[in-house]
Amino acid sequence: MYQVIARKYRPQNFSELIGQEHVQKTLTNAIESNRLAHGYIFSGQRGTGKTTVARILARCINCFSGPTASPCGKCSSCIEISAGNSVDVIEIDAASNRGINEMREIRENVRYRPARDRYKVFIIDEAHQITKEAFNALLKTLEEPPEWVVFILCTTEAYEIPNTIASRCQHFSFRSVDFAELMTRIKSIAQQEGIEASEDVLSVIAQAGEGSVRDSLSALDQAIACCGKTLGVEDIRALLGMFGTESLRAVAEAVHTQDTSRMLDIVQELEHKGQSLQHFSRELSRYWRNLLVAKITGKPSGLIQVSEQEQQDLLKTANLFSEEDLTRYLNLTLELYKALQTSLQPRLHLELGLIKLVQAGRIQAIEQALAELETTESGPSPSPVASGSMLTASTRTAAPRPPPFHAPQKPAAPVNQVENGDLRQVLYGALRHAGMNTTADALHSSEVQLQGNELVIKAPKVMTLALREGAVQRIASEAFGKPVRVRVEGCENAPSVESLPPENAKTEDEVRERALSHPGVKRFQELFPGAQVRTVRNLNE
């Protein structure tokens, strides 16, 4: 009977294991130093070797020449454990044996010594399926088992294991297998099977596994059954339901050239070929992610799980966009993929999502528009901004900051001789010039006195909070030409003072008119004819 590749090439010792060096090293040292634990939890993604390592560990501790980290593979114990029919290595599927009665049977079985081997090993697969009551029945046995018993709990959902169980076991987290190691493993198996496969074919098969060795080998088995001894990349993509880089690159080129009609043609081609639109959006999200990583790194990277040739193609395409653009496209595509999961009209959603990508490429950052205004205020007017221009980091400049306020310096002597109303008027004008209009307005109902180096402001209690800002003391010192300390006193009623001169206050209409007459604002309205100024406010407030 034919044996599938995933079982045929299953590792039989630690040296054949890939991607789990931390587990291999720890267990090897534990066996050699005779520090074997009575309970283990192996958790991680499917197909990463949890059950395989459990069987290898059982062979290591029960081998006739052991305990040893390198089992012989020839003794009856090694052979029977590999075949899965050893009487002292019991494998239990917790998905179908999850109740309290099954755990009670294990508890009764633990009391008896092994029939032949050194240890009696219980391998419980899918351990997270065990019920709470069943775990409680196993709790005392797992905490203090006989010296000849070893429990190994394998699970893909470690958080489902109760803390009372996890605290009594050593926990090993299995990692996803690296793409390069997975490629090497698949290539080695293909050579042993006499299969002709290019790097692109192996890359597609490795991508199908998504870090799982078993899933990748299952895909290889399926590809051999379909194509025979010679594997073609297009046939394998069609078989596994994966999309070639050509269709994904076509989307990127349409975004770059702002070709909306091309997006509709792509959706039509997908529908004509019967492709899954949800799967296409997921692959497109991965493609934008790979472009973003290629743009950031600027060179081939292990973060991108594709062949070397595909990485070079990604680098060329990534140079057409900025990091900001690629981040925006990735975010839009992820939202599209989420919407397609529950959509009753997937084609409509996909067409809309791809058109949004084109429109997102036409967005121009406000920083770039302001930078262009700064460079063209004194020169001839440039041509209107081209639709779909690409924004790069080198063209972004920060908006200029307003110059710092320096109040005219006055000698200290005359300041002490002016009236209180004049002091209030000087401070009012300085605060207005500094852009602190709200604080300046609080002086309308306030009385200002200068007593030595102390500036006393008597104001209604509702106004004191605005006048106690730290900037008031700095502006007052600059306005009066000497260091002063501001003290604000709250009054129940407003002091009897004359109103400030109305010419110092600017009405909203005057401020708006002055803002609209600014050359920069006029130039911005020329670049964007449909723009409207709705509100004018002082950014320094």
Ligand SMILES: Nc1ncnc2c1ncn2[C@@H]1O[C@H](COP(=O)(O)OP(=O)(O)OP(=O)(O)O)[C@@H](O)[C@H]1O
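Worth saying up front: this structure is predicted, and the values here are computed from it rather than measured. Rigid core: the largest C-alpha set superposing within 1.5 Å between the two forms. Residue numbers count along the first chain shown, from 1. First, how it differs from the form predicted in complex with this ligand.
- In this overlay on the rigid core, residue 485 has a C-alpha that sits 2 Å or more away from its partner position between these two forms.
- Fitting the two forms on the rigid core leaves the C-alpha of residue 518 displaced by at least 2 angstroms between these two forms.
- Relative to the superposed rigid core, residue 432 undergoes a CA displacement of at least 2 Å between these two forms.
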Contents of the next structure:
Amino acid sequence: MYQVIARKYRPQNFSELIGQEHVQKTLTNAIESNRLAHGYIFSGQRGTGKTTVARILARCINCFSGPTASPCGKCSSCIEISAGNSVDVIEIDAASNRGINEMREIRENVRYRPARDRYKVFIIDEAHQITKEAFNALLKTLEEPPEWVVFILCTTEAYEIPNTIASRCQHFSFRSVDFAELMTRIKSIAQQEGIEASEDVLSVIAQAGEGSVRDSLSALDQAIACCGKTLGVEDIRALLGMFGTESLRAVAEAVHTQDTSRMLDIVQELEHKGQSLQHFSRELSRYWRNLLVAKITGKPSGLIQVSEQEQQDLLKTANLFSEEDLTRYLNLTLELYKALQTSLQPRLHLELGLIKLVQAGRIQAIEQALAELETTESGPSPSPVASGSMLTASTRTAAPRPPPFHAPQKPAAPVNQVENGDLRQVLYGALRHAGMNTTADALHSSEVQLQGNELVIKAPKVMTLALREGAVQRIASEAFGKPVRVRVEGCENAPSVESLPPENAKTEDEVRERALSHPGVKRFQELFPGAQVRTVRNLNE
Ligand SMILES: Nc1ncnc2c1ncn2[C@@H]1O[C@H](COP(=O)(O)OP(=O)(O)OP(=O)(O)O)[C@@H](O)[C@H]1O
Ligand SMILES: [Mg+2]
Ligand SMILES: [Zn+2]
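Can you swap the form predicted on its own for the form predicted in complex with this ligand?
Every component of the complex follows; first up is the chain already shown.
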């Protein structure tokens, strides 16, 4: 009769076990130093070696040449334990024997010495299934165990073991097994079975188990049953309902190239091949997760459970995106996966979800545009500072990031057309336009006169600092359409001038026009055709 691979290759001693090094080490020490506990809890993911280790431990302590961490495997005790028919090693499946009567029976049984071996070992599988009353009956035994008794409770749900029991046992958590170790194990078993399988095939089989050795070995069984001695990667994928990384990578590429119609094609292909869309969304989440990890670590990593070649591919693809992007895509895909769990229209949901990914990619463009904006804004300083360094400091604090100077939209008024009274107003407007608000505000209490080519600004002494001649000169020249020289005169008392009308007295149209001509705004309109500017607000007010 055919024996399934998982059972045929059940490790018979610690050296054959993969993963679970912490369990091996601690138990080996305990055996060698003769410090065995009477109760053990083995918990952890299914198919990771709990029952296997329980049996190995039983052999270790009952082997004729023991107690030893490496049982002989030849004595009748070793042989019987492997075959599961040793009288002193009792395996109980709590899934079907969970009641108080069974536990009372155990309690009775415990009182008698082992028939032949050193210890009576009770291996209770699925221990979380034991009822509360039954646990209580068991507790009595664990409180005062006879010297010859060892209990091993195996469970996938450690938290369902009552504290009263757990506190009397040594607890080991079994971890899901690393991809690399699984690969090695599967490869060696395939060789022993005379099966031909490429790395890709082995990788698919190892992944199918999601860290459970038994599940991976079952997948191998299935593969052999279906394909015989030569396993082809596509067949195995189809058999195990796994997705080629191609379709996952296709999604990433479509996100990268912003190709929504490609997304629709991908869904179409999946449907065509009759693949589960839910499953696809789960695989896609895992794919984004792997890309994110690849992006963060920047090199092949044990955190990603795929083959070396796939690691390289992941790294390449990850470089198309930023960490933030990948996080966003992962999030969206997880949401999509959740939605698909209950969806009556999975196809619709998947299409929508994938299109959303592309749209989310456009946010990247916003980020980029903002970053570009930042660089233009902090770019060339609007004006060389004419005088002392104190001045520089004070104006910098007042306006930390002066926007660049842009020529006013309206053609500059030739100076002879500017009436003297308007000079101040025009200059004021131009200065504000250039973002030099402190300078502009100084004009509120200043007198401005044009004498030939010289623009004389009479300002209260305290204000003169703000009126940087060089900068004002440049802006005044542009505003008046001809080169002027600026001279600032400090007076003791403020010249009696009318207060300037506030800047916002300008018509809204003008402000709007100015905002729309800003290169940052223009860039956004390029990036998002059809985008509308709805309100314009002056942040300086
Ligand atoms: N750590 C491991 N090293 C090598 N093989 C393992 C390991 N864990 C599991 N296996 C393989 O998987 C099979 C099942 O393992 P085992 O019965 O010990 O799992 P388990 O943890 O008790 O699972 P469950 O929670 O489903 O009872 C074994 O026969 C063996 O072939
Ligand atoms: Mg088990
Ligand atoms: Zn032996």
